[in-house]
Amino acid sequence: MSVSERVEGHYGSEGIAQRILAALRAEIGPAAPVTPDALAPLDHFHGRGVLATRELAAMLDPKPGEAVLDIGCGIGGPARWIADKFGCRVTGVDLTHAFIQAAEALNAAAGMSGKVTVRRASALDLPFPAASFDRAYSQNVVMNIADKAKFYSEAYRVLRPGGVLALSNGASGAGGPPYFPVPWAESAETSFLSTIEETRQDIAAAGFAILRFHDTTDDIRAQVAGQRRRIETEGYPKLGLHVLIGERMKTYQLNSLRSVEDGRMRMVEVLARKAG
């Protein structure tokens, strides 16, 4: 089985959109509108949820009407949220077929199909002509990708001259490998963390000018510790990522949070610009 097949098997499951919509309607009522904000506890598949998306979007700063690319869009939560808040058009790509199916169903349920489109594709072979997008972003995706050079060069290719790329990446820490399993991988076989310095070098080697490069680990450490304690003592609220992934999500998330706390993983935010 190839790495890409193992990655898709790790993430995918049947009936994702149906589970999410059922959980949402049970909580807010069957007649309540399905909106990006209402879906946010369920469809931002990264450790700090919509808060991390909000921070990344502020750095990306998309303008109304711009074409924005989400590389590794998952089930489309950040794409819907950004399109709704900033008035831009977002295209998402993801390797996992079940995620794309769920994203399409949730786009329709939220009335966002005209603003957000999704395609099943590899980040290493983006199905778009050169210079197609004004801005691009990616959250916690590159940890599944061994060929970092190809990932960043493809992002560079599809951006228009002067376009920007915003990244929220996990990186390896000095404390050893992360505690497996984690949200992106069952084992080290499908986890490809770069160091902080390797991340910087790979982005620059693709041709980008780095405008911002910030290791956020120390900034979020107290928040991470609080999140871990809440999960351990209180469990998940009714609306959470366990609806998307299943009960295994608790183990995944606790391992990820402990990895940050113990110096086994670091988090970095990057804003880079294509020449021109």
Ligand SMILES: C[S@@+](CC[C@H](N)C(=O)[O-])C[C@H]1O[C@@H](n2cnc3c(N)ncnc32)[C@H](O)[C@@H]1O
Contents of the next structure:
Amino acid sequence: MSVSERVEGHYGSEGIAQRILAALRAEIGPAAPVTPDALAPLDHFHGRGVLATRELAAMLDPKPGEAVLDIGCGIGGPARWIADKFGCRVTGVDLTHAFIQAAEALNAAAGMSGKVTVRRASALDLPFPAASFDRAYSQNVVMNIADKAKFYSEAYRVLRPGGVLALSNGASGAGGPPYFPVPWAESAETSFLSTIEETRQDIAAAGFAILRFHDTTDDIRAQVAGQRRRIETEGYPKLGLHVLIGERMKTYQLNSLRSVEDGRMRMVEVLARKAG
Ligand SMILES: C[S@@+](CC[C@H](N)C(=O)[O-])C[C@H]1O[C@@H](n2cnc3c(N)ncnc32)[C@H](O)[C@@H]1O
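I have the form predicted alone already, so could you send the form predicted in complex with the ligand?
Below: every chain and molecule of the assembly, starting with the one above.
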């Protein structure tokens, strides 16, 4: 089985949008509108959820009407949230077919199909001509990708000259490998964490000028520890990523939080610009 097949097998399942909408309806009632904010506990599939998306979006700073690409969009939570808050048009691509199906259904449920479009595609072979987008971003995707050079060079190719790329990713820590399984991988076979310094080098090697490069691990350590303690003492909230992924998400999330706390994983935020 190829890495792509394993990755897709790890993430995908049947009936994702139906599960999410049923859980949301049970919480907010049958008549309440399905908005990007209401969906946020369920559809931002990365550590610290919508909080991390808000920080990434502030760095990306998209303008109304701009064309923005989400590389590895998952079920489209960040794309809907950013399109809603900033008035830009977001195109998402993702490898996992079940995620693209769910993204389409959730775009429709939130009345956002005109602002957010999604396509099933690999980040390593983006189905767009050169210079198609004003801005691009990617959250917790490159951790599944061995060929970093191809990932960053594809992002570079589809940006217009002067376009910017915002990234928020996990990187390897000095304390050893993460505690598997984690949200992005069952095992080391589909987990490809670079060091912080390798991340910087890979982005620069694609031709980007690095505008901001920040290891956020120390800033978020207290939040991470608080989140782990809350889960361990109070359990999981009704609306969480376990609705998307299943009960196994609880183990994944605790392992991921512990990996950050124990120095086995670091988090990095980057803003980079294409020349021109
Ligand atoms: C942890 S999820 C993050 C999803 C989304 N960025 C978010 O923050 O909600 C990682 C995503 O990367 C996608 N992915 C992994 N490898 C990919 C590739 N080669 N091309 C496109 N998407 C990929 C997976 O399908 C999954 O949706």
